[in-house]
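As a starting point, one isolated chain is supplied in structure tokens, in the form predicted alone.
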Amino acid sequence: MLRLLLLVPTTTYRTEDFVEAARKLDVDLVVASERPNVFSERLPDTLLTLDFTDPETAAREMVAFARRTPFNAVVPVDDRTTVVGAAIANTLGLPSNTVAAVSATRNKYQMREALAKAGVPSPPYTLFTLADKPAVAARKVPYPCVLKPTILAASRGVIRADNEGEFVAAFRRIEAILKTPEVTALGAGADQILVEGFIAGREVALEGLLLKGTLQVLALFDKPDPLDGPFFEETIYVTPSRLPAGTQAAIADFTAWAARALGLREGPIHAELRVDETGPWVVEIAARSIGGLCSRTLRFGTGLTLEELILRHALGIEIETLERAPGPSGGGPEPAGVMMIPIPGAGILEEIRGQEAVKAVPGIEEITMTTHLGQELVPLPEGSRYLGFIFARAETPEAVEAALREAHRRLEFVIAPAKETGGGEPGAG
């Protein structure tokens, strides 16, 4: 029986979908998290604890573990596990990207440096640290610009500034985020702020699979809501894209170029790009699949989930087709979309109204709330979680988008004031 090591942070949304995919494939599954599971003592060979912040030590531990029962594949499920996953796979001699390539995707400054070295067009960028004086730094950058932590995900701490005053305010706000204990614990890069020239234009997300260096595009998502700042909270993803075929091809080519520049050759990638009158620009590329529960929008062949496809590729199991499942009228991929329900304000979530009304909207397939009553809500840029996810399928991408907007209109959230607000956990995209 094939044996799979799944690296799953305790904060991820994706455990259920990956475990279900492994069950369907009937593989021998071992799950490793950064915190002990309550059942770890009863299942010491199935539920492991690894320090994801120390890839070298984790790799040595897995080498010793694999001597008894070798693994056929190692699959990290989100950003926090990509580097340690590469380290383990490389040490065990399993197909994977190099640690250096994956590390470049985890630090936005390293990513920009690698892209620039390979000639991939990038906006102007400058790296600052918390030791720099914001007022001095503000005089060294072009406007408008975007300030962002180098190692955080889900648009946390990403802020646009149009002048020096806004720059200083944004710098101070990001500084407060970086000084929280959960961020300082991340280590290298936790004191860095990257400043990039703002890229205008439409934003898209490309979901792909690298096969020995060749990019296979699995889906291209439109983001119909403008993402112009000052914060960059993602909401709606709709696929297939409504962009012209030539533009979509250019996006795919540009993503493949950027992946090569970073040294990525194998496995899933998730790329965020902007498209203006000059063509595509890479915002960032991650060496993992789409975050949150957004993968539930995608079905392949006769019904494979994205997680099943990723596991099949990692384990060397045949994949009949990478084509998306057809839509109800045929002639193209199934139109589908997701709304990551944004947090409307800070405070304590007391009540969610309208969920049954959401389910009555034509085209709505599912609504899943990932925030529980009594939980403290922290909006961007300090937070990074969503209230939940709404999924839709319809005859056309336009109908999908309309269904998601109507569904969101029917929701109402009762939020009580909170005395204090803190940080957030990794979100989607």
Given for the second form:
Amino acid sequence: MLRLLLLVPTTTYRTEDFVEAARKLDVDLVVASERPNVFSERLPDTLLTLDFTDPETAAREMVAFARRTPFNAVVPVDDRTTVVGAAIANTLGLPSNTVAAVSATRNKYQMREALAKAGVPSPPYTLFTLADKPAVAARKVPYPCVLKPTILAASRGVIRADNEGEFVAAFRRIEAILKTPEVTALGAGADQILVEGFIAGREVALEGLLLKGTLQVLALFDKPDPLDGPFFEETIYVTPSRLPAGTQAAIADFTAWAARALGLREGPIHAELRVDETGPWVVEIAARSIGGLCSRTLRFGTGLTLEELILRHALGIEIETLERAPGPSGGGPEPAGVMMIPIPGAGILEEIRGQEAVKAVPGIEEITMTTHLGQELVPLPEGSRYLGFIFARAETPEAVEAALREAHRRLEFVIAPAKETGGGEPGAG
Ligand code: ADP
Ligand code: CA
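For comparison with the form predicted alone, produce the structure of the form predicted in complex with adenosine-5'-diphosphate (ADP).
Now the complete complex, all chains and molecules, led by this one.
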């Protein structure tokens, strides 16, 4: 039987979908997390504890483990395990990206450097650190610009500034995020602030699979809500894209170019691009699949999930087709979408009203809350968790988008003021 090592951070959204895919494939599954699980002691050969922040040591440990029980594939489920995943796979001689390529996707400055060197259209940028004086830095950048940490994700700490005053405020606000113990623990890069020229235009997300260096586009999502800042909260994703075919082809080409620039060759990629009148700009490319629960919008061939595709590819199991499942009226891939429910404000989530009414909206498939009652909601730019996800399928992308908007209109959140926590600034968001 094929044996799979899945690298699963304790707080990832991706566990369920990957474990379910492994179960369907009937493989021998070993799961590694960074913290011991309550069952680890009883299942020492199935549930491992690995320090994901120390790829070299983790790789050595897995080589020792693999002597007894060899693996056929190592699959990191999200951003936090891509580097350690590459380190383990390379040490075990399994097909994978290099550690250098994957590491470059995990630091936004290194990513910009690699893209710029290869000539890939990507925003102009300048790197600062917390040792820089914000008022001095503010005079060295173009406006509007975007300030961002280099090693965080999910738009955390990403802030637009239109002038020097806003720049200084944004810089200080990011500094506070970077100085939290949880972020300083991430080590290298935790003192960096990257400043980029703001690229106006529509944003898309491309989900792809690299097969020996060739990019196969699995899905292109439009993000129909304007993302103009000052914060960049993800909301609606709809696929297939409604952009002209020529633009979609350019997006695919630029994504492949970005992957080559970084040296990515194998496995899933998730890229974000902006498109203005001059064409696409690469905002970001990551060596992983789409985050949150968003992959549930996608079905392939006769019903495979994205995670099944990724595991099959990693294990070298035949994949009949990488085509998406057809829509209700045949023709192209089925229109589908997801709304990452925006956090309406800071405070304690007391009640969610209207979930039944949401399910009654035609086209709505499911609503999954990933925040529990009593939990503190922290809006962007400090927060990073999603409130929940609404999924829709319909005849057309327009109908998918309309269903998601109607569903969201029917939701009501009761939020009580939080006790003093010292987290974000008051009134933030
Ligand atoms: P993260 O990894 O935290 O998602 P990104 O660099 O992808 O950080 O930025 C998050 C979002 O902020 C992007 O999806 C985009 O909407 C917006 N954004 C980031 N950089 C720029 C930029 N240079 N110009 C315009 N928008 C940007
Ligand atoms: Ca991003």
